[in-house]
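Form predicted alone, single chain, as structure tokens, below.
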Amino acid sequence: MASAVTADRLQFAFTIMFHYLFPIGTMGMAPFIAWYTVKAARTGDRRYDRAAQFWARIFAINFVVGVVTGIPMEFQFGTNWATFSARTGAIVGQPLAMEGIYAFFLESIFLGIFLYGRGSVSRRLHALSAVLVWLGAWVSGFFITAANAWMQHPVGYSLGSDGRVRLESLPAVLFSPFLWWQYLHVMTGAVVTGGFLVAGVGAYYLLARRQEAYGEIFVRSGVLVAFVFSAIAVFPTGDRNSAEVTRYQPAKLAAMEGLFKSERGAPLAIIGMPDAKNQRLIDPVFVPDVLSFLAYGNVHANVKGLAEYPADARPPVEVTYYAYHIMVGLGTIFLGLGALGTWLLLMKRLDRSRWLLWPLMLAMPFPYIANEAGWLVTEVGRQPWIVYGMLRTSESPSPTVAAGETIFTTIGFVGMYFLLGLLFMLLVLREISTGPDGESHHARAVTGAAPG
């Protein structure tokens, strides 16, 4: 029978990467609403203005179902985590109200003007809103974020005599480095989930031969904004945020990269399988020195390896290792996959490249994998700690829940959320259908219209 502690981790852990689906659509294509809406202010042209309202459709599914789905994992703080809101709820909920306040409002409230105001109110105001709405949906990724990433490196605090958390310093907590590094790395990798999501949705209008108008501008803008923000993620923010990892969670380091003993010149595994009994990657395919470069500038610096640090007190290093290892694979693919679409875009060839469009149009789902499994690498690698090297896991949970009642509404929960999956897909993919010119696909094959 599982402990209460296992099955309240399993059931955050399920609520809250089903959640994370959602801001990542509408953080990745926010920056496209507000450009095609400025756009079509300044020149007039409205097919960048029916481009917007599309995606503002889409964006406001994302956002009705991430909200509705963000309230559990509110509810599971006081629920299933009441000691650790109990001691440090001073600080983790200082970010998550300002959250509500600041951000959470500002999305909403203008993203109700920018869908209903078009023709009620002016052309500036309703391409400022498209910018608001952008605005809001980042700074709420920045409060969540800094939530998280105080519980990855605390900072800004005393403890008192009882064990709880005093916020100190504010400024600390917002201004932190580790936040920042990884708040811009977060918000690439959404921007890069928007750029193939509309990349994809452009590329299946030009092989499907409809609305190929629409496709064409979200082909280039998708590519375009993909490659740049895929080498983003390679450096700077992927190489600081890690340098941050390395500097305060060293152990988080090792299992990313299965590095079982401590090594002067480290090699970097490119692949392999981690065998945590026996301390060692199967078949691993190494390249000499980089870990120890890629870490500490130097090839010749010595990396600690998780045989240097107390058996509880090492994340699990499976699960970590093959998450990395599965966003950087990724990553890589989302880069070149980018670069060449930048280059057929330059050489005026993409839309009529259909050997690279169904690439684009069958990546669509892989940036959300890769996000998700960067904040499995986040998560996971933090552990046995729920704020690193304060408050453990084991520690945390609520003393009076017990383990068949968090199981019982686990289950709840995966139905309730395969049918709100259900309705969103179908929801999204009936947008896509009718397209930003308003005439699904099934009509025109009635009237006989000619495509685009």
Given for the second form:
Amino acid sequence: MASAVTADRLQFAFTIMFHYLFPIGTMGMAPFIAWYTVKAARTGDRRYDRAAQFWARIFAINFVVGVVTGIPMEFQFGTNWATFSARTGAIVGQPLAMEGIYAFFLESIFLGIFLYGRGSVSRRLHALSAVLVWLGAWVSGFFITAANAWMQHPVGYSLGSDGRVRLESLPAVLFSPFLWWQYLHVMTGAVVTGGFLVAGVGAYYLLARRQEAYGEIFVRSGVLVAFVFSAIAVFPTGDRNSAEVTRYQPAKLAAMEGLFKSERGAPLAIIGMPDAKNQRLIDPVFVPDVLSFLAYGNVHANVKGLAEYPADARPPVEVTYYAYHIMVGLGTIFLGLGALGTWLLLMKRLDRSRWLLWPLMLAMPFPYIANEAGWLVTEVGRQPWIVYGMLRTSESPSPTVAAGETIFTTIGFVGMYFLLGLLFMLLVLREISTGPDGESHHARAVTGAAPG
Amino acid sequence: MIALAFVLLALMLSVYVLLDGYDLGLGAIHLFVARNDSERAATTASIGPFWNGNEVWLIAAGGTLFALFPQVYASAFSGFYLPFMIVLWLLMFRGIALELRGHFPSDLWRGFFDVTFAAASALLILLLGIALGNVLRGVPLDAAHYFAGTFGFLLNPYALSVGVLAVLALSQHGAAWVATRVDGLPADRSLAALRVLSPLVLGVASVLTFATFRVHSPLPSFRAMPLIALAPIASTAGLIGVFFFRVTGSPRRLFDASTLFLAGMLASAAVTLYPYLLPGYPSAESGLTAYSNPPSPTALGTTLTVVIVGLVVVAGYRAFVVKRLSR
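Switching from the form predicted alone: structure of the form predicted in complex with its partner chain?
After this comes the whole thing, all chains and molecules, with the earlier chain placed first.
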């Protein structure tokens, strides 16, 4: 049966991947809500007001599921990964405390104003709260990425003789280039998701010939944002992020690319299936020299293959490789779809191009897959380390928690999240079918709920 | 400095209990003081904009504990594994119930979430109270400071009684909130409920105070630190206030008195514990104090600065927002 560490990893993977679906949504939608709210406040155009309120209703549902699935994440470090927590808490705990204090308070207080305070606060404060909710969502993303980036590339610490990490410099932790490129790439991924979400709902309205005034706003703004940020996801954020990985985590790079043997002028595998046992790619399609160029800016550079690393220092190649290729493949499709949409937008033909509205509508789930795949690369590619080069994942679980306990609670989480997922879909689809012009269900639900 | 870290943590956890306490307590009495859909909509709406911000205190306190005393964080949460997982599930059920109850105008939908909200709130208070009771009593820890007991050990009479007191005291706090913030019948029923709740709180709290003297040694010395006597004095004064302002019919002050009572109780618990964060059992010495694995001076200075500055900023914009809203 499964060992404790396998059970712990499965539980963490499941709960974090489910949880992350919701922050992507809130971080991706928040800029649109702020944009529409500020635009409505400046132009007095009621359509933008209703558009902002519509997305705020979907945001609110997203937010609550994100909050309730997020609470277990912070405490799982203690329940399931006690050894890791006891040894690294002096640093990993820092951004988690800061996330609560500097982001969650901001987000929750101003979301309260934005959702319940309409009419009881000035238009300016109402618009400002939309911007502050956006800020809160993005600051929270920063701190949680900071905790992760430190585990990828530990800085600003010293190691005590008892194996415990000591904080030496918080600025070193918070201003590490590894963190900033990772953070910007993560945020870009969220905005791409937001863009395709907004464009997709707009496309649905145009295809269904209902709420068309809003369909046009959504498709136009969504496509433009999706295109610009799909490009930023490739360059500079994706490019710089992998440069940091190349520099500090070369074994992860080899697994991402399915490169088993070191090569000068290493080729880039576009497709192919890794065969870890025989250390080769099955049915590969290569582009010669490109990997060397992408990694080191030089077509002749030597790229180290997985074989260079001892067997107990290699990440699992299959998951890392596929996740990376899925992310990059989808990213390329997003860029193409966004470019096509933007071109039609400039030609003023986007709203009538039903052949493109269909793929835009159907594209909605795929940015979520790309984001999750990116995190899989980051996390699985870091193995066998929980803190890169310092602490092994196998050494990190709670000494007093058995596999059976974790399997039991995982079953509990699976059941609960299945229910949560159904409720979420039910409520969001209902908001979409009601539309920006319809009567809000949520506003009616909390009538008279003015804070004070 | 390490004493300051202890005080800061105790303060953050206490603020969590005081703030989330009224919405948890409201949940525990929800089904009794609000009987039909419009009353239940009104009581849940009274905490609608607040409960989530209140719960952030738990997250912030948890993160601060993690950063300052990682071994305590690791030992406590892995030691209370199953009960803590149940706490997490209840927190989820409760948040979902509260936010989704209003989405469909259907009796079945709302009835389901009303009962979920009430049951999850009451159970949460009970479990958090049991956890506090066990921390006060001490838990068996091995040489590496990890939990060496069983789930059954945690369900001892002392800890269970602290759980019961928590349910009663926070129900009282929730009733005071409803009396202050909700109009009509729910407020009347809350005041009526206080007639029963407050005497029970008084009885259980008195018995438990003596029981605490028995389970926890050494006790703090009032002679060495006379100021700590303020904590039990505050809780006594608060409880007297609860009785008094119910009779005089001033709910706003009743709520403040209940806050004072809870603050005094929590402060008493904190001074009883100090310097322990997780005492051992049967002797406290095998446990973890704030000085067992103290944070390095850099970490301590950084964390205290970051947390205190952050909380001051939060208090600032929260006050600004509340002022703007009440105009």
